[in-house]
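Shown next as structure tokens: one chain only, the form predicted alone.
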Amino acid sequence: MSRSVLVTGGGSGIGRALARAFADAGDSVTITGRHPESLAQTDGGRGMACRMADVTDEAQVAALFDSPFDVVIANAGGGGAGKLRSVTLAEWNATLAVNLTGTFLTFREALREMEPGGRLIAMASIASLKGGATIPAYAAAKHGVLGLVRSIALEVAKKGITCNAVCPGFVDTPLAAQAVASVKGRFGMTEDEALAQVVADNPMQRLIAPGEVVAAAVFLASPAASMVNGHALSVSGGEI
């Protein structure tokens, strides 16, 4: 049966692999973001609903839900990488806002009309899980994010709703890409050298791909998973 199923920051990376997913599955998807041309690219004639929204904001959130859905993938997230003492606090805010009040506000939308059987997941990181020395703006965040998938678990346990959370490490997406460029440019490693750095804790040694992530997520969406709640899924190789 075709679910109605909403992923946001559609329009690259894990988010465009999910969306993909689900809509080839027969799922009807509706992807956000704040690239138009980006969510065509993701699209990329399968049909899905392609919505303009920045997640930091309460009213184009709200918007969003004009139809309940079924399964709701809050996706969008990003940081900055830095030691404590050099981060802004205008970075802090920037982080704290796109992924932990982000999720807060369409998990929030998402459940005033949210059938019993629905699907909360969130895009946590492995950073939900440990700390990071030179994250600590985007760990704290996703630290907050496991925090609230675990909240609400508990809220819409007796309604039938499961909120979990995915986990994943350094996942093979134009954002590992400019953490490896980053790194090679600042110690003057090779491209080699650089990506065996960034995937250094990850006991498989190598970037996760975002099928593998994918795979996770449409587990935690489907029947099977329905005694799963308030779950940090773990998808990085060992390193947790």
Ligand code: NAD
The other form holds:
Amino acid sequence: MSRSVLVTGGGSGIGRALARAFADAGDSVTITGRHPESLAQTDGGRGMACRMADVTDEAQVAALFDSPFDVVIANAGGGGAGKLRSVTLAEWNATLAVNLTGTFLTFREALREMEPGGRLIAMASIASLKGGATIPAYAAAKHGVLGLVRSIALEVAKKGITCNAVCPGFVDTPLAAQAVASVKGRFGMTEDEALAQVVADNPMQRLIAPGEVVAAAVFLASPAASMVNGHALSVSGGEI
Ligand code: NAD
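Please give the other form, namely the form predicted together with nicotinamide-adenine-dinucleotide (NAD), since only the form predicted alone has been shown so far.
The complete assembly is shown below, putting the previous chain first.
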């Protein structure tokens, strides 16, 4: 049965892979983001609805829900690296805004008219489950996302809706490429050395493929996951 699926931050990386997977499976997919060209590239002729929205903007998020969705994936997110003392208030606020407030606004609006069987999925992170010395704002925001997910899960349980989080380690996307470039620059390493450093904590010692994250979200969105609620599904090769 075809479902209506919303993916925020659908113009690149994991969001793009998610949107294409659901569309290729026959679902009716809406992607949102801030750059129309990137959204069109994600669509690539699949017939997705492309809508502009900054997930930190309450009115823009509300406007996405003129009709309800069956599956809503709060995927937009990101953040820079740096030790606590170097984090400016503006960087802190921006990181919380996109990762945590964006997920709050997306799920709050999604729930207004979501039918039983509906699925809320947050693209969280292993940084929802453990801290990191150079990602204090990002880890704080992603820990917050998990608190939000677990709370919503309890609220919606009796309605037959579920709310879960996917918690990937480093995935092979532009965001991971940024991390490799930053390690390279900071420590004067080669590309290979910087990559090895980035994946050092992953027992499988490699970046995670976007498809491996998509598979977790597809499962959580499926009827097979009807009793999985408030869960943080780690996709990290055993890091968590
Ligand atoms: P990405 O940078 O490729 O994608 C993030 C997307 O979110 C981009 O399309 C960006 O334009 C969009 N976005 C950012 N701010 C936005 C805003 N205010 N409004 C609307 N859209 C906005 O990175 P990605 O790796 O695909 O990340 C997707 C999600 O997965 C993020 O939440 C990220 O924190 C999470 N994640 C990524 C990794 C990783 O290693 N790549 C690991 C764990 C979790």
